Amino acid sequence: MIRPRFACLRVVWVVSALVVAFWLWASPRPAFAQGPTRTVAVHLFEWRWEDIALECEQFLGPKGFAAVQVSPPQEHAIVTSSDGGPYPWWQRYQPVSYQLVSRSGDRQAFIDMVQRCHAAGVDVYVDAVINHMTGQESGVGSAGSTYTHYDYPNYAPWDFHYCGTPGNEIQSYSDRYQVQNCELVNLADLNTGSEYVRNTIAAYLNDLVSIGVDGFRIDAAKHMNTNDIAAILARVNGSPYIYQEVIEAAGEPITGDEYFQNGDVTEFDYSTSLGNVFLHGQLSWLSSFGEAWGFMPSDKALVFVDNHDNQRGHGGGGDVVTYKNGTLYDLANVFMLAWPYGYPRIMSSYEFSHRDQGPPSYSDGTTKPVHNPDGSLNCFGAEWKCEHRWRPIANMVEFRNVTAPAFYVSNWWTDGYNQIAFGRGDLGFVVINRDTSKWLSQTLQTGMPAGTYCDVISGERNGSSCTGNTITVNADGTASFSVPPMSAVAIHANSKVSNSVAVTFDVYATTYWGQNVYVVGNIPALGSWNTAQAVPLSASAYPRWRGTVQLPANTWVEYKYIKKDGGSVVWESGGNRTFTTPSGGSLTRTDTWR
């Protein structure tokens, strides 16, 4: 039976916290504005508050994600020997109390991130753990709280379910009364039908809220009823995003749309359906990708690539394409964030060869930092990944920002293999070039206003200028695509680096039979003085040679005009011709052969 002194404990807390509560609820909130673009998650896996935090102001803010999930910050179990080492991730899935102690950092450093994250422009999603408390029979928490199974600062025995089976433990998932009643790998099963335990936990999530606290993923929501998720989020002060982890399988009774009412679900089919397609798969099968699979409707899906539990093999598991995949994790990523369904949430993770292993740590069990004292970053090594700082990924945060309001799939293409392309309306293009030894070379229908673009998967724009290459869109929309094995472009309406003039080029030039004209100068659109790369220009007016290229407005041209016949070059005399192409519109040079 439980000590009378416990009781009376338990009562003081949730009266103590709901006066926190208020108190933090009526200061002032931290300003912070999210703007109608951002749209893109990303879940920080393990990291300390105080690395979130950096990155909100460093990285995330400036790269317009919408978004931090953090993981759970309550105080957890402390595990020292298991079979990945001591201290493994799911630690931190065995809360001992509500207090905001964890091997992130403490109750003030996780308030300073809240406010540094939101100054930055960055929502904050914390991994609400509220069906259960440790698997570990008897130990001392991360903030120095002993427990022993069914006895915690806040729960008594009589909080929680005992469903008859042996060890209580799950021994059908076909049966819905088990699922939602019986433990999940000896964690003791809350009773969130308890008026009690509803509170108790309302009174977390209220604290956290109060602390300036975004939006819930909800852990373990299926082993939940969802009205007892409903009664529990009926409770909560405001209007926080929620998120649901309801992990489907065939045959079982529980299905993600019975959560809807409580907010949005985690989509696993996408991720393992994606993960198949890219592992074994063609490319081409996902002109129809989403709802047509049979997925949730997308303005109910929280998707991902891959997430802390499936990338392990956990949680549904499955044909999951992870960081140790390479160049084909930035392809399924880039997918992920040009296609219009869900919600994505981008993967940030950690090094690891077991899958219970925890975070990079040092041996008492302290978190490695990602943001070095010096400023260095431990990132993309033999530690932290950082999955979202890869340029195709982060890059492609802005490129769903900017397409968003074209919610659509336009000018489809295929080669009917691995090599796809497509538009979001006239705001971005996509090419995805998934063959391992075939280069896709086309030209594509991009449906996007003339000019000249930076693809975002080689570089970044920077003013007027691309650090990497450079797309060119003509005034029909069209463009010539040339995308090396397991490699992809992508363009966007704010990736244009110059707008484009249509310049044609008319030239009075006499030639023998098999000999042809051209025009060749400095910048890339006239080949960039390699007459292998030189323009041909037409002979329908023959003798005036003619054809019109898309040039970059408010540039400084020089160029020649070549003939050309079979391996023979024949430059024109002279000095190089030269002009500055205008602001916008077209122009016309109209010259003589010297």
Given for the second form:
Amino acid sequence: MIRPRFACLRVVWVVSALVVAFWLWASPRPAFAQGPTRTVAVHLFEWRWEDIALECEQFLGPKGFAAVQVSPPQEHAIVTSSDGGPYPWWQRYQPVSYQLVSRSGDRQAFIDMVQRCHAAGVDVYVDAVINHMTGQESGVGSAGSTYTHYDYPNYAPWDFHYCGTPGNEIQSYSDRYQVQNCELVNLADLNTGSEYVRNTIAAYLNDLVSIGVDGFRIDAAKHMNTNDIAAILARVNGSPYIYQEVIEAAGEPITGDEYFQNGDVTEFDYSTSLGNVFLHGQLSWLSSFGEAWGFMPSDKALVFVDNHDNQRGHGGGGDVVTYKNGTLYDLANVFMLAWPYGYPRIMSSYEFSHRDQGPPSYSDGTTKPVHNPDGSLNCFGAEWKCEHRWRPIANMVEFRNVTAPAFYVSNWWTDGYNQIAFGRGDLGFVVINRDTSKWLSQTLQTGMPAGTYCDVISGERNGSSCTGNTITVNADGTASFSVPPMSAVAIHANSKVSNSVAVTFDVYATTYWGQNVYVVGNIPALGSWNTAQAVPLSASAYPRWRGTVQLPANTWVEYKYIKKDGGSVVWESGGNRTFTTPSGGSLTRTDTWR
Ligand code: ARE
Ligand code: CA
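Now show the form predicted in complex with ligand ARE, given that the preceding structure was the form predicted alone.
Starting with the chain above, the whole complex follows.
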């Protein structure tokens, strides 16, 4: 099976074939371009080509995204009215010809986008609408071609299926013949069994491959016989990554596994099951999420929290989490990106109130930019939502890339309800608190090497500093977490801010019965001068009091000893004691109470 970004390997194929074979076996879908492993795709739904090119350069490339799925690029019907207003988003799922002139831009803009995304290390996947042409009876397409239902620049009436049901419409999804030979919502159904149709579709895909397109989402794959798709793909040059839209449903005869011969398949049960757990269930149920839930094999599954159909109630829509759920959407995506199953695709949407409503547009119907001319972003507000830029979602892309070699769950923990935590070997650890009122305060085994890590949910690592919270992993791999309701914490091998140093505080101090000695200092590990958070020392070698604490490396430390007897606090005299931690290893401070 071809993997995402596999194409980039061709240059190094001979020398690294064995290494690659091992990696493909060990960890589904890492990519092996030069540079970091890339394992996550994003669907920039309805974005203009120019905006996608900019996004590849400014965000997707630097953030380690593997690929972008773009909206159908071919000439499409123009629908001037729908229940959601003029120019509904779905007009692009009604091809008129295979000229690359669409609402997102023309051929030149498309080519420019592919080249600029490649230069940024990002692959481009095209949503290939090849089962059908328009449902509209007649009109002029986005490139100016006139058409009528069953008569298009590339096709004549004899190139279509007429299945014989009323209106040639699919009447029953439990009838395999109808699903593949009748019309899906009146869309003129191509006779994909014919040589001419196969060659014409293959020519379209080959045009895209020649431009550099790296993969195809096969739209409405369930509505084509798997062997028809195979016959078309056999005519396609190169080895594009293939994933097929097959919505498996109870009582339907056509199943996803029929399509594995051609490539991967969308796993819709993943989306609806995850939605059900996050909306109505308990995260503790997720410990075996994957094949054990009846999903297809991980290395065949393209997965998502929501897609462009089910987020708005089209195409098997229902109980899914979307941007409209706010923070819950962050948490569901954090889970998807941390959990070792399938090839994840992040959804990036625009605000809508009606399911048919098209993208943010000017009154003449042209699509508004995401990247404003002044360089600012039209994101997060009432128009484009840009979920892939929401920090928890964006930063978990690197988490998935970094943890790809450990494609398994370790150190699973749950409170039994809505708090979970798990590791990915010694490469990453994530804690998710979906409880709406209860804090998660726990010391957990992370499996990570000792050190100070930046929590990539609350901030970014910048060299050896972190704009968010830091987590200290002790020498035994444990760390303590304090996670507010409806939030998460994630650390990984690349978010390490500094190594830690085991510092032993050893002080000579006499006390009376009931009085104990503590150390307190300027950094969080020493309580940040809060005497209630001071570190207790042991009296087992009285009158010497001792304790060992993990402190960040190369750090300026100020501290003092205090005595507490339950009520009062006695500070030692004099100024603060000071030292700088070394770059690693351990250190003992031998002191005498003043
Ligand atoms: C629009 C209008 C129709 C009109 C038609 C033709 O809504 O009323 O008759 O145009 O003029 C999208 C939209 C459709 C839209 C279509 C064409 O969702 O509303 O029709 O574009 O403009 C089934 C298919 C699955 C398909 C979903 C939507 O199996 O392949 O329906 N998904 C893909 C895309 C869609 C796209 C198309 C296919 C067509 O992702 O965005 O449609 O290119 C059960 C079954 C599923 C079935 C589902 C819904 O769950 O198991 O197989 O999905 O019901 O019927
Ligand atoms: Ca068909």
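Numbering follows the first chain given and starts at 1. Here the structure is a predicted model, which is why all the values come from computation and not from measurement. Under this definition, the rigid core comprises the largest set of C-alpha atoms superposing within 1.5 Å between the forms.
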property	result
Core-superposed comparison between these two forms, residue 514 Cα displacement 2 Å or beyond	yes
CA of residue 565, rigid core aligned, shift of 2 Å or more between these two forms	yes
Displaced residue check between these two forms: residue 62, CA, 2 Å or over, core reference	no
